[in-house]
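Here you get one chain, nothing else, as structure tokens; it is the form predicted alone.
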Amino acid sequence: MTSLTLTNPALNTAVPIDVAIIGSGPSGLAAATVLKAAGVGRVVVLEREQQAGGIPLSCGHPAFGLREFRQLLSGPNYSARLVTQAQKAGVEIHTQTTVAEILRGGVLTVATSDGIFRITPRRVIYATGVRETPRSARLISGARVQGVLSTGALQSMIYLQQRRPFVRPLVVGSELVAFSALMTCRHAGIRPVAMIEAEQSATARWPCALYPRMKGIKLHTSTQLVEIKGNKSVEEVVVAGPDGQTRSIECDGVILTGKFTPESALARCGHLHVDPATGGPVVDQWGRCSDPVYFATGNLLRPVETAGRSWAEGQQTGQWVAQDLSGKLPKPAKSLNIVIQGKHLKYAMPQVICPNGDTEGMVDIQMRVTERVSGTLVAHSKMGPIWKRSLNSRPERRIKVPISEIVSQATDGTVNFEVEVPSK
């Protein structure tokens, strides 16, 4: 295979490449431009779309930019604000180039229009984000048809082909993407017909509950989608309320939002170690992998923040990396193992505290909740409990535990959290 490094825009340069990127989302691109900021050499950005910027391309409706930039912006313009951003620092970024296999020691295996090449980079930034879950890994019953989508292909329907697929969908989830649909299908003239929550109350915080209400759009909580029926495309649905009894509701779509997953198959493909409950890589608290060639950052690592939250994560990763390549960072002596444990916790992340180290990483493990609970939650070394506190949490609530606290009491070994739930 021929061993090549990439240049900006054509590929036949030797110029060695300091930090690859495979991602070019809000994350991505803000690592790349804190990298070139802090003094980095070469900086690329590996895209395989045909336009950089990620998921907010799609997203038409103002949603972004007021943490970045102080303004309310569209996806698309928020994307090009972080392109031109990175572009000016000096950062090469590549689209239609696909990053086909990640190997030990930092060598990538890309495929781009000019055929299929091998780059090693001094270090490598793993941001390709998070997908939401489609309907053959939901287990939804009923009809093959058209009309089914997921927020992310509406989107891309509307803002990028112009195609209305549907007039009157049925809506199912309640996190803050499943009101980013509604936006999107009131500006195609789309109607929803109703939104369904299998869940006690909405997931996304209020008052996104009241938007769907001012729209004139029924939220149904404690109700699940059980068939989708149709002949060529969707004609009714049957959904199961709070009292288990079913209905059919007649629509001619259905939009299946959130349930995100970590785009995270080159890790599973290859030599990373995966964390099988958040579905992305294992990290330290500085977003290191396994393989400390590599790094991790924004919702790769778990499902899932915004995009806002996504670029300050890829700006304190950029940093950490530059502080790897110049030598700062530390090699771990020693490391303390985060494990969940009982039904209540969907995941921890970090899942590795490297505790010898004088340089910042993250703050906070971060945690969520599997349903709606309230009770202790509570951290177990081998010497048994070291720290507790009192969690009252639904879905998709961000919880942290400081980690200081956590490594002030243990050192090395495992540390189990659970929540313990008082009996009825």
Contents of the next structure:
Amino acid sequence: MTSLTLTNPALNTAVPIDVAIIGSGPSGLAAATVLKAAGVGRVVVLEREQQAGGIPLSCGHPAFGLREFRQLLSGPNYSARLVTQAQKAGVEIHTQTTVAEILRGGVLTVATSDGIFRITPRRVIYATGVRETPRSARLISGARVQGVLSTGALQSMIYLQQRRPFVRPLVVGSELVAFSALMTCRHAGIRPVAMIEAEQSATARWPCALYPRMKGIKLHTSTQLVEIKGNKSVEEVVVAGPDGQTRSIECDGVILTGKFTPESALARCGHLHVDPATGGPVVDQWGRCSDPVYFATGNLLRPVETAGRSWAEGQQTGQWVAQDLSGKLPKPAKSLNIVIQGKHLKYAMPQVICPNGDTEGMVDIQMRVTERVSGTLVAHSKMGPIWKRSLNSRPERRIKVPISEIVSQATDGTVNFEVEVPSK
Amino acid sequence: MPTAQPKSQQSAQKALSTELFDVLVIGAGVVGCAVARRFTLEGAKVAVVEKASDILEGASKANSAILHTGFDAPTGSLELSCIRAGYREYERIRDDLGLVQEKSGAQVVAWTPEEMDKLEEIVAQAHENGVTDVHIVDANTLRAAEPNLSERALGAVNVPQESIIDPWSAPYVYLRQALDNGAQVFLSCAVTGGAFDGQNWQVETSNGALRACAVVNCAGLFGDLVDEAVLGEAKFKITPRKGQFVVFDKAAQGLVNSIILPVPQEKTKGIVLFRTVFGNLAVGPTAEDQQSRTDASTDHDTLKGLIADGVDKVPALVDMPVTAVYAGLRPASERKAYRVETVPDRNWITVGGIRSTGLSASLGIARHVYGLYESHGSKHQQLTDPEKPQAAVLAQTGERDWKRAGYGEIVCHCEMVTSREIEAALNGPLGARSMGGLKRQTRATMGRCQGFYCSARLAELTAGKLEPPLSEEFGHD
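Now show me the form predicted in complex with its partner chain, since the one above was the form predicted alone.
Every chain and every other molecule in the complex is listed next, the one we just looked at coming first.
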């Protein structure tokens, strides 16, 4: 980064920082809290937004907190609980504090309204979560008009600002978040004209799939968004149904839900290796990045899990980083690369496995498929097939492959995973 | 020639201003902004009318953000002389007005032996055009300069002075300088007709009438329609040519150093791969003739084609995420040449058909138009010490606002736009009146998340200021 004048630090840099956590969502706060509980000295969370808590802050409806607090909480209440818990444990949380760049060896350039400064914590946990894929990256045809929003933007507008961008939008997608969008609409008196899903059935599981019908909003499956029309704002959309026939639907907005992608800008524009398949940094089974000072956790690892699971991952990452600080993680060395092949697998994470670690890390390799598939998931090493299992899956369903079963067959080189589908 | 009748003659329109202006500039695109600046600096009392609610809403809102040297412009053409003069003036005023210019240089890359054969000709034309440092580079030299370029590249013509600039801060500051030195801008005023009484013009707009001694029509995509509405006829017809673009993630910017041009085809410069001063890498434009003067829609297949073209030239782009897509409309006429038409007996000048080099040539066009105006007998006292407003600093190499303490909060995280910048853009002398205007003045929402994180905060900050608004308040039952 050019022409950067470092000025006065907004946080105390006289006392060394043991761990800095970028992002204060559920995974970041969980990691921070666990680190303090494990006796780590100075743990700081750096949050660029005005308020700590991450994405749940803008989800005004339940259901958060079952796993963490054994009760159903709204997003903001859930975030507030996590923040309080972290602060009680002794975590420093700095809001409106932006990490502008990450450099080798854990050097972070930090921007605040009071000045720009650098810190060099002993470890960095990168926990910036996911966001939805915008209209541009989906390459949707049509006029570039106002009123095309992601669920995230819609929810912030409605729950944080009490403002609404439209009243009769089309909802695109049927992942879990699409149903969250419906609840958000209901809260603001927005009545979606319809919900469309390109696949032949809803992506999210029952009973969520019944939700739009319950509220009188019809879900059209096998239906694609073809074009957005309008002068300055959305006026209508063209969709193509199962028979390929197109038709117009009048509406004043479009909610593009799901198709999550990790918010990995710092890694992409910095030195950390990024996996094009997950969109997040390349990690080993402890979430350790290509620069071993950095660890990644939560949804940044891969799209997408619930807040509860991200929180649980953050807790684990906190443990591993605490162990690393006391020298208990093996140095990154000769390792096994996990690679996906063929069109059916969307990603595999971790991308690297360090086979000689005594410290247990992630138990499973997490995978997802790109489309509904049924066949055999096969792992190949240079010796040939080393592992297989039948697979019947759909997009956004969790697939787990026990790391121990793979490591028992191969300890270095590359293991390729592929879904083999019997020819008809 | 028949005397034109104002369409609203019967209804005796209310006056937008009681003042008699020396010059009325129709259209606040890049050309209109530069013309308003030039006339103001020469001492004329200038009014600018723009039909949109914000400036730069037509052809000027989308282009490839390149300051061309004119190396490949038609030799001997008005276009060439305006590009050359425009380039020189841009360099001269750059530091005074805080403008950015990155001399990335360009490589006109030959991908086939047939294209290799054309390189000599390109160099010869460039030299004839006065761009004497243009030269051929062989495959190895090209590879050293552009290591990520596909191995299919056979050689290139290197154009060292081709530059990348901020395509919006420049015209904003041109108009701002006009404004600060006495010009007036009237937004949301579409010209509907007008009459010349032998001395002065009365120009009718959708929002009231204005009087001026002379008129310069810089209405771009609507230039012919304005001539028809006011003069009764137009000497050219605009057929908009759409150009679609794809902008890649900022992670891609290091893949290319210079502007990668193709060997030109008959109709256009072809598809270009270029860095922006904001730190992106973009590919485009296409060239699609159409009738609509407003429809700048993009389409899936064309965008995929552009991405494929980018990957073909720079294979490392294969997994690169897309940040933005856009389309611009070029005001092309039936001829390739600029259509600068004068009606001396009615003090009227039309600047039409500025189809693709408007950003580069605008300052030169403004000088040329002022010269025509003077040659018809008008003369003013040049300003001796004009105000010099400063352009917004949006280039990544510049001293962006977030690098200066006291910025308030960072609202748009992808493009690092501060609340101080947003407030300045909304409340400044050329305050943003549309989301498009706010984007051009600050870059808010133009980054990779396209508003996922900041739309809500922007809706709050812009409430009551933009048309159409981003949101409305809702009541709870």
